[in-house]
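Shown here is one chain on its own, the form predicted alone, set out as structure tokens.
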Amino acid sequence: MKKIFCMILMLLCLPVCGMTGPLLPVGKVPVPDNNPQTEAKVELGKKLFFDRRLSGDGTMSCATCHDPNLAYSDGLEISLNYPTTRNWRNSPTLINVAFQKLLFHDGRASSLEEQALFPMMSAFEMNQNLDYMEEEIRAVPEYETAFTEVFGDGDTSRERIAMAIAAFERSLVSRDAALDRFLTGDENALSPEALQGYAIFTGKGQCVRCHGGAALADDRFYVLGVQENPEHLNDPRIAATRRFVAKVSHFEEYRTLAEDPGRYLITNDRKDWQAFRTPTLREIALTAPYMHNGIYETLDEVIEFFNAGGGKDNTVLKPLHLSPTEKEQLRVFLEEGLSGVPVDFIYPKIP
């Protein structure tokens, strides 16, 4: 009987028009032809990821906002920032980031190599001059040796720095979660309550519409009507960041902008106003707070948001009418079913 029930659940994962593909276990990591993975390159990228030389004042590294102990997020509503400034968006996890086709909440980068340089250059993040950074890294003999081993010579160009960091980020993979084991035939991988949550995830809850495949994300952008945080709207540093980003994106009304336009700043298409990328749900138990602005501290709040049909002006969600028991079962599945087997992490020695 249980085997039949599992088969029915699997059928519920099959895609329909406008949805993602079926749920899949994590497979082989995609790697671009122009940046093949090597152990030495991953190790070099790991050192650079934790090196504070990549920031203008030497106080921040990539790991400042992407902590291994928090599934490579940072546990804050919005990411940390360069002194005297303030960021405006939540730090997304880097777990399984190799499977994403577009990066950042607004999808402005199409590769990890492109993505890696954005925070370094950002005036309100790491605020580094890339020409100077190249020379800072080149001045370290151990780095020059490592670049020679990985790339053939000691040139520490920004492009190579980004390639090495991207290689390290492609190694950050959550595997062997209960869901993966269930999808590969282990009928006992999910607890009874998590199994009920799985049925809700793929059925009444409609989560699989956007959170399918192996990445549990569809690389699309949606207007969900997530509310702005009033505290953020009243912070002059965040207001300056919001206006700055809009200004460099050539948004003419940047001086009066009072909300996050989302993907609109990338496409200039009105349908993308306040649209944000579907995030992965892998390791979601470790990546609170949630949404692009960290407005929700718990999964219960997120589930309630979707159960209510999203926020004002959302264009895709409708009330789900989940019972309290169903909401609890869904949360159990998200927490228990999507957490991979922990991997011991050894911090690198920075030269």
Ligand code: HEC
Second form
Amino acid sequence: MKKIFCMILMLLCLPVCGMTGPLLPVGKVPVPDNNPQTEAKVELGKKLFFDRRLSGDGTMSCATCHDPNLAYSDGLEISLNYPTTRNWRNSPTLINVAFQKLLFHDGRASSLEEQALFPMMSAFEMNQNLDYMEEEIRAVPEYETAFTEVFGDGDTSRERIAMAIAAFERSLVSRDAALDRFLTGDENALSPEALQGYAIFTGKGQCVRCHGGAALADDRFYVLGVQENPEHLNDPRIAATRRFVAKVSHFEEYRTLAEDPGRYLITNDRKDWQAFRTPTLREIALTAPYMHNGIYETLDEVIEFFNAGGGKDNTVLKPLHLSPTEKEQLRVFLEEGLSGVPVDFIYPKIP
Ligand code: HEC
Ligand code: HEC
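Please supply the coordinates for the form predicted in complex with heme C (HEC), as a counterpart to the form predicted alone shown previously.
Whole complex next, starting from this chain.
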């Protein structure tokens, strides 16, 4: 009964608030019950996020690869790395990451709390020993005070470090993009060209099939046939990273693995071979290069990829036959429509 009532209410509301289709404005940030947001916790998380103590050799913080000046990404095809190693995937933006249910290009982590410890332990990212890190943080009197204020005592456990960092990440929300104003009733929020692009995004281009909701991402995985970068395939350090990840994911033929298996490493299901998670499109103007391996420098290249019906052997995309004008309009929508008010940022004082 309650459900039916809600549905009627939503239907009545649709024409009024303009919420057509599955696109949603950025709303309230989802917060887990066991890690409520407090100002002091966000502030502590921010300090930890920028603290190079979190890496083994003290040269890297989370912000090294998620730089606030680069929309919390690092602007590179494949991300930076721990000295002497190489990363193998593109660093995603952390803006609006709170709306993403599964994290990483292959969805390996299901909460920000769980995710935060991966890069610290990763041999090719921060290469830190967590037992040591807990003591290193505890040895700093300012941190002990801050942990006591936030958690009730000075215990600097890895779980608490991850909780504080997750709280900080949940504060990185970009609001009031033209799309949000449009979806909540401002008919003039999108320029005429962006409005045409919106129509293609939700119509002929079928982008909204996967890029829906508030994050413009459906938390699902698809085999789009994005090609491997030949340069990456020939780099022995990237090969080492790829084999290492496959080995610790219990992939038997890791020694001969020559490509990124994507979601398959998590599910062991053949249909997930080279499937990757739909990423958010919010702030897309700022987060080039694109795709899990950063193969595309520009949005025009990405649009051309989808227009051509995706890559080799993909099962989900078909050619779209967009005209040059339509492709242009789609790009204008992505650039203008999805950029919110810049997330304000003041560099924290690291104790
Ligand atoms: C050396 C570079 C590097 C460092 C340092 C780093 N990251 Fe990342 N981060 C990446 C890359 C690359 C990915 C994508 C990896 C993948 O999908 O396999 C990623 C993914 C993420 C994601 C998932 C985003 C999404 O959309 O799924 C979050 C959240 C994140 N990092 C937070 C952090 C935090 C917190 C720290 C510090 C504790 C950190 N990162 C340190 C490179 C880095
Ligand atoms: C079948 C699902 C699906 C459809 C339809 C789809 N996408 Fe995607 N999109 C994805 C997935 C999955 C990725 C990530 C691929 C990867 O990382 O290799 C992606 C990546 C992107 C990226 C790069 C994002 C980034 O940060 O790297 C852009 C931009 C994009 N899509 C725009 C579009 C547009 C525009 C359309 C419509 C023309 C569209 N997508 C249709 C699933 C889809």
